[in-house]
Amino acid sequence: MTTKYLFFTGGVVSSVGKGVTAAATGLLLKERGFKVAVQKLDPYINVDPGTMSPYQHGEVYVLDDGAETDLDLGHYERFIDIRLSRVSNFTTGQVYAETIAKERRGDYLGGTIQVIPHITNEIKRRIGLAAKETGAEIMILEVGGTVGDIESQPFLEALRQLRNEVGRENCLFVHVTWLPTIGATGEIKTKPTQHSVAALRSIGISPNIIIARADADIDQGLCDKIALFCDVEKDSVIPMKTASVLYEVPLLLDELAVGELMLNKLGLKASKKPDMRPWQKLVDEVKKEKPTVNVALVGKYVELQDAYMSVREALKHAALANGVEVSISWVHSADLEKDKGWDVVKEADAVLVPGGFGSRGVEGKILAARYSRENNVPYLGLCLGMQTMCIEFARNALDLEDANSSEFDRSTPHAVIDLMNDQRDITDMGGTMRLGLYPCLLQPGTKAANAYGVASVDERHRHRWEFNNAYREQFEKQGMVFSGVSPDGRLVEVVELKDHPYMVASQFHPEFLSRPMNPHPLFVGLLKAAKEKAGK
């Protein structure tokens, strides 16, 4: 069967919700028979998004193999569960330091390289990559950024390019937009959206499909209005107005049959009819009333809760799996440093810290786990929220008042956390840590063994710094407990306390993996505890 592509581009204003209209357009076509793929492409000139702040494009996340990714990915993988691999992301970064190599080697045999064809071939190549690695019958790209965009001028380019190549018959073009509401009048404006398409017409592609988002109603006649002036046929402009739920947006798309309208445009028809009862009925599980637990999540970019995007979705998720309603207050570990947010901290039925880099707020992360330890409210650690709970541990159960980790204290005397061996002679930042899944044996009879019900299991790592295997005995002495280990033993995946409701940490990030349907064991195991610790 050949390959069809469906091309995202998002108009008017970033942030419009293009990844998840993506995502949920994934499932729907899966769930139509379909074997589906995503590839997203960023247009920055970073190779990944692992050396950024979480401040600029929020999470990074990490795939099995353990590419960094941008967070839409995320969206990919918890709608369609699928698991994804490194040729789903690539960026401007990644294409030009490719087509560079390819210079340097003399590839090119003297020629002068030029953005079209040097860059845009090097863009369609990791297209069709994706498209043969994946098997796809159908390939969903998503394109970063906004039409009008300079960066992204060479991706449009190459997708008007692809769809030449490939027969105007297998793409279609979907552009996701944006309604803006005048404040004084409440009338929603269709111009923003006719100048974007005009934008991407320029450039030599039309719309196939235009999907109008606004935070208000959209009625038929605007729909029309968008139809007449961008010239997409009246049925071709879906009105999607932001759902209260995010996993609503699946139904709401369904409810308008954008599945079908997709397939017949690409002349394909479905093998299976969509059971969509699985998503209604979680839909209608978040809208009912449940009692709400509270869970205070200290971090250090809350500013943005995009930074925490994989963190906060499994929280819902387990949420849902109890039965409860999850309300998350943020607070900022810095301002715990400072005497400040306490009070939330206090009102909370559960902490939760998690990962993260650099000195800045560890401390209010070390101050939030004593006080889940000493007053025994729920706990559970990521990453960085697991090294600075056994930091704490080691200052105030085992008295080294000096403990710390060589991350942020080279001269300690008592380096609990320190740099993993492999780690030590690396110079280079980006892509060079602990990354990617790898298994981890449970200790029998544990908490995290409980919550998970299995042996062994395997997660996603994002990390340089390890536990000090020499603090062991110590540790486990005065009641820590190393319930998950990698095979050969040396290296700390799972940290307990024996006598504590519920304070769990792990070294990898286990809000990669959580699913709607599938929530994650350790979120599970903490929300029943905060269930149980406020008495609901």
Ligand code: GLN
The other form holds:
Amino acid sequence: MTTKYLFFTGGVVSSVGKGVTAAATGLLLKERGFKVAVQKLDPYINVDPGTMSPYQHGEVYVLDDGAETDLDLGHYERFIDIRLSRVSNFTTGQVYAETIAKERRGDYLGGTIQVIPHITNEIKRRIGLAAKETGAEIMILEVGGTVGDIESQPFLEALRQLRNEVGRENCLFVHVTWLPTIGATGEIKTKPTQHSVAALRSIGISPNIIIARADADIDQGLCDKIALFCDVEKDSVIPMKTASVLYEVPLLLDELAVGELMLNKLGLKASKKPDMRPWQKLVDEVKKEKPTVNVALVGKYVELQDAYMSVREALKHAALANGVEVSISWVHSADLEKDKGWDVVKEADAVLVPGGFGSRGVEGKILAARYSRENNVPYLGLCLGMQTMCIEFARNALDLEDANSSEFDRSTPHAVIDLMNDQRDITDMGGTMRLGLYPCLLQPGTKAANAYGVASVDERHRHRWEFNNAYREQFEKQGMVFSGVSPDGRLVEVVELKDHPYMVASQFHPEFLSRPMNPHPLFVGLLKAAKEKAGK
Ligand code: GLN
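Switch from the form predicted alone to the form predicted together with glutamine (GLN) and give that structure.
Whole complex next, starting from this chain.
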């Protein structure tokens, strides 16, 4: 079997939906019977996004094997409904770290280490590794950033070399660009796309397909113009107007026969007729008029909603399952500490406290948990949101004054959230967390077990601190239920309140496993309770 490669590059500006387009393409090809894998190549020098600020990079998406990756991997998993692994994402930082380690070991026998061939070889090695490990028939590779960036050049050069090594007939370059509209005249411009393609050609790559994104309608004349100036065939310019519903993107691409176009160019034949009906049904559902429930998302990075990408998507999936529309109010947890933002929280039908690191805004999250508990407002806590729920309970239901997590107060008299003994000596910031998939046993009859409908689940984690077992009994006496624990019983995974409509929180991140067609039970449970509260 020859692996075929689809390379996605970005033109003009970032954030035009290159990742979503690549992910939607993956779905179209999977629907036509192909084994598809994806790989995101990130040109920044960080080893992984794990230590990057969510303000700069958005959400860190965690995979089964614990890899901390770019949020585009979330799009891939949600659209294609696949489970990716560590090989699916790598950065310039990793490429250089590996190359320099080899150089120090003497592997290069005194040679001069250069971008070409050593760095480009390492890039190609990692692509080959992913192709081999996944056994994919079609590999989708997305190059992060925009063509013209200095830092993405070694990646593009590596792809150019790869094309010659695996054969031109086995590769397609898909360039996703942006067509701006001039406000004064309402005119759509193709010039930036022409420049971007010229930049790509100057490094030896001619795109085979151009996906032209715009906010306005793109007529055939514009497509023909792009074809002429950018030297691509007329049928290979795909106009993609911004979709009102994210999950409509595969349907729009399918209508434009993008799947067939790509297979033709790669010399492949579909083994199966695509069935897009479930997606059509999903999009129809999204577009239907529905009652709205309000969820207050109390977080610390709310100015950049990309920091909560998977949480937002999981809420949308769960809303659909409940036949409602979800409206998310973004509340800055630090505001709640200053008596601001409470009107928004009080308007909401449910409160969601997502994960986070560091002490800023934690007290506000604790206040949000208190408000939810005392007023019977449905609450879902994710990771830090579970820890703040426990801290609040300790302080106000158990009267454990100044209870806290030792992450935020090293000298707290009641570290209800604490490091486990075997973790204490670890000081390195990267790679010391409990990361990835771990099993969790659910206690029958609890809200969590009822929501899941199964006895045991595997969920993705990303945290250091844990519930302190010394306090379990006290918590239980006051009505906290440890509804999910690790198989050895040592680690608390899910907590909930007995006398409350729905106050449930998990140490893991359920948002990473929610899929449009398969919404996550804990989110579905939250919105069901919210809907009941709102009387809708
Ligand atoms: N900061 C907390 C911990 O490390 C929670 C992490 C998170 O919410 N992802 O345990």
